[in-house]
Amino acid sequence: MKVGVPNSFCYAGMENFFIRVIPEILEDSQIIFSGKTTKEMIEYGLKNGCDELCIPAKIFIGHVEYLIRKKNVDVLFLPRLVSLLPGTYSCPKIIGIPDIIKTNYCGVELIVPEINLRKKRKIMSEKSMKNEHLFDFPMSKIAKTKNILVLAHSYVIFDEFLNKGILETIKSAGYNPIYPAYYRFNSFYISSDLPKEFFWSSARDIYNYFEWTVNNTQIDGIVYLMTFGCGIDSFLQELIMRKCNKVGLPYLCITVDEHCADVGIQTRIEAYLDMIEWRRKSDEKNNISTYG
């Protein structure tokens, strides 16, 4: 049996988990991953996704279409990720993505187990989940100086279409990009200056990492990659922007959608880094900033 798994959206970074778990519940299964996002997948997603979806969810639909059309999978494995940190919920689009796929592809068989830490983990056996991480993203290395904090959901940072090559642009300018990685941080850092915790686990990941880096590392600026149509990003980036204004950190928000041209975004990043560099050299910290 060919089991299709999209490498996108909420399932990005879960490849090792799927390789370990799927054979436990489906004997004689062959796991087929969709791979990196391609232009073909983007076209599939834009054609089949409704306007209300965020761009990562549309791209996810493109990955599914690719698995069905090009790989001829027998079944799609799409766990329902209800809660991945105790006391939180996932984004509503993440929770409902199996239903969206079921609506779009009526004739395709889906396997939809549930992961819900609000009810304790409910997927496969306890043995399969023990001492294992769901996600396996590479952690960034923090340098002593010239760090640029890039904030976004992990499925944006590690998708070559959505990140628009921002990490490489920052590196080529002589700065070190650092970023949060899902669910590896909150296990040891749970404090926050907010009066209440975030309802969504991904928002808690991003904000707590932002707060930790501001208080414990030397960073020169912050870039927030906001995806069009993301409800969490819409208020989280505003909250972080206000905090940056208070502490005097250069801040840049870039909204990514299906119409973005890579060159235009790279130009904005380069201009932003140029201003940071001028600020470092001319000691203009006490002047009115040109970047807001």
Second form
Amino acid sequence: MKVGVPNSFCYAGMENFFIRVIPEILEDSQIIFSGKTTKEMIEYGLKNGCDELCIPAKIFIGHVEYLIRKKNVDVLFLPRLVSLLPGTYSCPKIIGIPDIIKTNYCGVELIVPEINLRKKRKIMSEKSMKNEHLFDFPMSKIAKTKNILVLAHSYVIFDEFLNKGILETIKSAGYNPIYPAYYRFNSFYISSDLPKEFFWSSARDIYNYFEWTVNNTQIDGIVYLMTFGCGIDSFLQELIMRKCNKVGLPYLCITVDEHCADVGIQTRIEAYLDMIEWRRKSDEKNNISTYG
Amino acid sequence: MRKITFPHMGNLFIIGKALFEELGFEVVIPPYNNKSALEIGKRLSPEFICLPFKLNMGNFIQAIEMGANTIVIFGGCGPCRFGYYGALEKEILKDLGYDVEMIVIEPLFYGFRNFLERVSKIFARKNIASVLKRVYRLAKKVDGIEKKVHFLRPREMVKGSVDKIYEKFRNEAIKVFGIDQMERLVDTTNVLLDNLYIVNEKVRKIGIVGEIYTIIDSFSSLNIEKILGEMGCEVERNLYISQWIDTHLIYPIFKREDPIVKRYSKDVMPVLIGGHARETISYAKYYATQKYDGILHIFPLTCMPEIIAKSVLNGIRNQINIPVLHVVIDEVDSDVGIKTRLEAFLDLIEARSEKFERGVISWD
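Mind giving me the form predicted in complex with the partner chain, seeing as the form predicted on its own was just shown?
After this comes the whole thing, all chains and molecules, with the earlier chain placed first.
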């Protein structure tokens, strides 16, 4: 039996988890990943996704359609990620995405196990459900100086179509990009200065990482990659912007959407990095703080 | 002295005002949602936040200028963004330098002591049980008026007379004090509405589903119910304030669920995804079985659960076989665009029903 797994949106970075879990559930199954986002998938997604969906979800629909059309999968494996940390929820779009696929692609069979750690109730097998085994992302390395913190959901940071090569742009300008990856952090750090803890798993992660890096490392600036129409980002971005204003860190927010050209974003990043460079120089020259 | 205010949402101010006055507080009601409230909200809120947040900010600033010093709002722990409203609004007001106390009533998920601490600030003195019971009865009655207005609008003989009575009721409600007076006002309004002359014309029935704020609050839905009424449509919607109290405060105590939601969401959306997405889908399916002529789905731009609901409704459109119009509300404050779309929608319904009457089964 061919089991299709899309590698996009909330399932990005879960490859190892799927390879481990699917044979446990389904016997003689052959796992087929959709792989990296291609132009074809984006076209499928933009054509068939509902207009108001955020762009990662649209691309996800493209991945699913690619699996159905081109790979002839028998069944799709889409766990419902209700909650990935105790006391939190995922984004409603992540929770509801199996329902969209189910109603829009009627001919396909779906396997939708529920992953819900909200009240420590576990539906799938215990061993595979430990948080640190869910996602595998390459971690960023923190340099001594010249760090730029890039904040976004992991599925944006690791999708080259969505981030338009922003990490490369920063690297080629001589800075070291650092970024949060899901669920590596919460065990040892819980943010304290928020008016209320976030109840979204991913938002809690991103804010924790942001606060930890601001307090413990030397960073020169923050770039927030926001996806158009993302509900979580609308809150998170505002709170991070307010914090940056108070601390005096350079902050840039970029909204990514369906546009395929990456030149506009690169120009903005380069201008931003130039500004940081000037600021550093004038800091060194006259010893008067530009922080005000 | 506490001067309490709370955000607008349709007729919520009638119920909230009666409740807090009965508990012995002074209540400040900001002006109804209007352009200037939206203008203030747009300026102060994050760009991609949903519309209710922006209107809330506008309400708060206007109420503070009128002398309010305490804001009461519900919190939440669910995946919908509403749960974080209070926290961010508090932060924004603090940064603007307003000296107000915000009482965010969080659900029991965040601990019983936390809940009691917040609630005791507003429920300290009186016999709560009897007050809450009477407020609940009042909420039912106020929603009854709204239902009656929806029924009468397309059938009234003198056009505009229903709205005249309804407007007067809303304006009087700000002036009266306490539950008793409010109930008397509701009763007189009921009598006035009952004595209207009605004509028996052919009336189309439209079901409204969607996000709670935008379907209850007539300003943010650009008066869709009124426009539809004037075009000769009776409107039924799935959410009223008393119904919200039922499903969120009373059903959980008895571990019950809305029977329609339970029945119609089983195969399409088995788990809660936050907001009212499940209600939207199940009521749309329910209305389709109940001989309604069409369904309006209303939600604010970037509303997370309702976008899922829209996608799912798109997927099952052949199954439910009823015209559905999705209306996304953003910061537009003119209703001309909506009117055009509604006219086209009603034309479609008309054409479809003629086909049905001629015995053509499929209308696609």
